[in-house]
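Only one chain is shown below, in structure tokens, and it's the form predicted on its own.
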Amino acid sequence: MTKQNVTVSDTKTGFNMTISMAVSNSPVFVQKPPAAPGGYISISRKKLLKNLEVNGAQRINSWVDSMRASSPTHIKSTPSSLTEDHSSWMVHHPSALEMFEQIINASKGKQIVMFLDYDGTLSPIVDDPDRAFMSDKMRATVKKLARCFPTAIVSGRCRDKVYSFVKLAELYYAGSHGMDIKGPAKGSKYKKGGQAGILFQPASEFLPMIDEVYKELVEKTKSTPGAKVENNRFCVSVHFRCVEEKKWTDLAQQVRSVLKDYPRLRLSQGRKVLEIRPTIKWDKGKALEFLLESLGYANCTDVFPVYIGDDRTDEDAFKILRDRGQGFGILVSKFPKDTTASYSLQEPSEVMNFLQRLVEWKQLAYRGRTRM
């Protein structure tokens, strides 16, 4: 009889747990978890190995199902049912443009703080993530927005990459799903005291591990045409937008084969992307709260945060706003999605129109005060 380490997987979270058990060709005795000390169950070696194989297959199937759900390649509904579903969804998530006056009325007497996702919000979704450029008109709009309200870009991308796209030094940037936050070097005119700039990186200890996993994933996914691995410094993104759907299972198996050796990393999913992140309790919602606190609005009732995003990872921020009972979340989507956002916009062009209206409203309000 020998002792072997066996990895047991949680199909819901994708986490791995290694347990030590005695294995022989005769019946195997596995000690139960600490909740039931002293108890043993008897299973055969053949059945044990089969169960581990089945659990692995189930996790892969679960990942692929989730990939399809978050990244549909075609619309399954009929045109009539799609219209009906969309109309019903819009009742609960009306257009932020059509409800603009209501949003403004709710913000009166409060400081608006803007939080913006990048891909799919300020720039269109493109096949090559390195070419997700925002338009000059959108950049000019965001620049004007930052003059009127404290503004932050919150993205899954590496902070430096997002900055290279946006190129506006007056903004706050939260890259890698908020695990890399930096404020303007000269501070913000809206900040209530405190030091001029901020730099917050709660997952710094994971940097060597992230680099290691990135290199392994690049090597593993070479055999899958269209797959692209992006190092976002504090997380790794595996893009499958250009991968044929029939190859998604192979890609999921390749990612799993790497992740199984890194229990301190977890998998999450977005639009045509698998995200590998540290297991720390940090996300875009936590980043939103950190930035509000950095600006001096931690426990204030006179703040009105507005978060605009298009991805599943933005739901963490939408939920924070709903739980706080402050401000609103706005989902960017042409199709109905499960969301905790209060309002919706269909595409980046509508986002730009909404931001422009905010700027115009603020400028008119300022002129009105100066004339008094």
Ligand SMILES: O=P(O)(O)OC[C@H]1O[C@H](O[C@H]2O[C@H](CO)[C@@H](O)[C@H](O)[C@H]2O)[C@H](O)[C@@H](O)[C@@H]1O
Given for the second form:
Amino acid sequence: MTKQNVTVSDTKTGFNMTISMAVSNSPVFVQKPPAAPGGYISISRKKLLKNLEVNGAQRINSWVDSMRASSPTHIKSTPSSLTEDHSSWMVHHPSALEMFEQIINASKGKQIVMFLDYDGTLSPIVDDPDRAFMSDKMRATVKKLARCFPTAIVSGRCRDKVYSFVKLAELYYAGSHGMDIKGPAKGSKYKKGGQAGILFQPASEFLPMIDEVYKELVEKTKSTPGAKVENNRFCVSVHFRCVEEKKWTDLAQQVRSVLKDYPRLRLSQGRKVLEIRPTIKWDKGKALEFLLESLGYANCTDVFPVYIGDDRTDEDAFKILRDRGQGFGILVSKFPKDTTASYSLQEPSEVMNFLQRLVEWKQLAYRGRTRM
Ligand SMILES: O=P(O)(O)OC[C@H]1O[C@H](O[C@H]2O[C@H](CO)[C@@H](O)[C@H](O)[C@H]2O)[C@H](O)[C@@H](O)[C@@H]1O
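Let's compare: the form predicted on its own is above, so bring in the form predicted together with this ligand.
Then the entire complex follows, led off by the chain already shown.
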């Protein structure tokens, strides 16, 4: 009996996982899952591989199904059942604009820290990821916001790319789903014992691997019209948005066929996109905690973080806020979605209104204080 690494589909994180298991030359012994008592089950290597194949195919179908289900093009009309669903969802995730006073009251005496996702939050979703520009009005609002509160952009994009869209040197940027964090290029007034000139890249050892897998994905997917592979430095995005829907399964299979040779990479799903990233335990939630710590708010009770995002990957940050019992998350969505966020906003224009109100409230509070 020898120990051998076997790659299996990880049902939780979405793709491959390497496990070390005891392997004999004839049957393979796998520890029985806790729900089924009785020690060990014996299955043949052939059967194990077959199971893995079936799991892989199921996973591909579930990605594609979930991409279809979350695609607004599938919600063409608004039958009364959908309107009802939306109304009951709004009871649990009310509009952050309508709840503005309550939100401000909850933050009283605390330092608000703002975390903003980019795509679908500050910029509208468009077909070409290279043209997802934010408006000048939004930029001016975020600039004012950063004068009032420490502000960070947390994005799946490569940090340089998101910076080239936002163009504000006074912000913190966490690119590649938080795996590339940099403090403001301009001096920051928000330090509170923390450091401003930070650079944190927890996945730097993966750079050559990500580069290699990017090239392989470009090669593998070039036969699929509309497919686009984006190099986000510490992760890679494969875009489905401009691919005919009947080709989605094929494209997902192409991605999977490349990734099966990279057990140290995993897949997650965004808005008509599959994202490939290192298996390290790092995500937007961890980036949020890291940034709070860098700002000097690690163990403070007087901090009020607000995270606004539209994507599945933003859920990690919403969850951290829930678990810490500090601040809250705001999901940007026109449709009911499973989320840990407390509030909702429908689209980037509402995000801008919300940020604008925060700025006005802060300016009024400041004027009130200086008049006394
Ligand atoms: O964390 P984010 O800032 O939200 O980045 C997530 C991904 O956003 C981009 O893709 C999404 O927006 C595109 C432009 O609107 C759209 O075409 C695509 O379908 C969306 O998934 C970006 O291109 C990805 O690299 C990011 O990972």
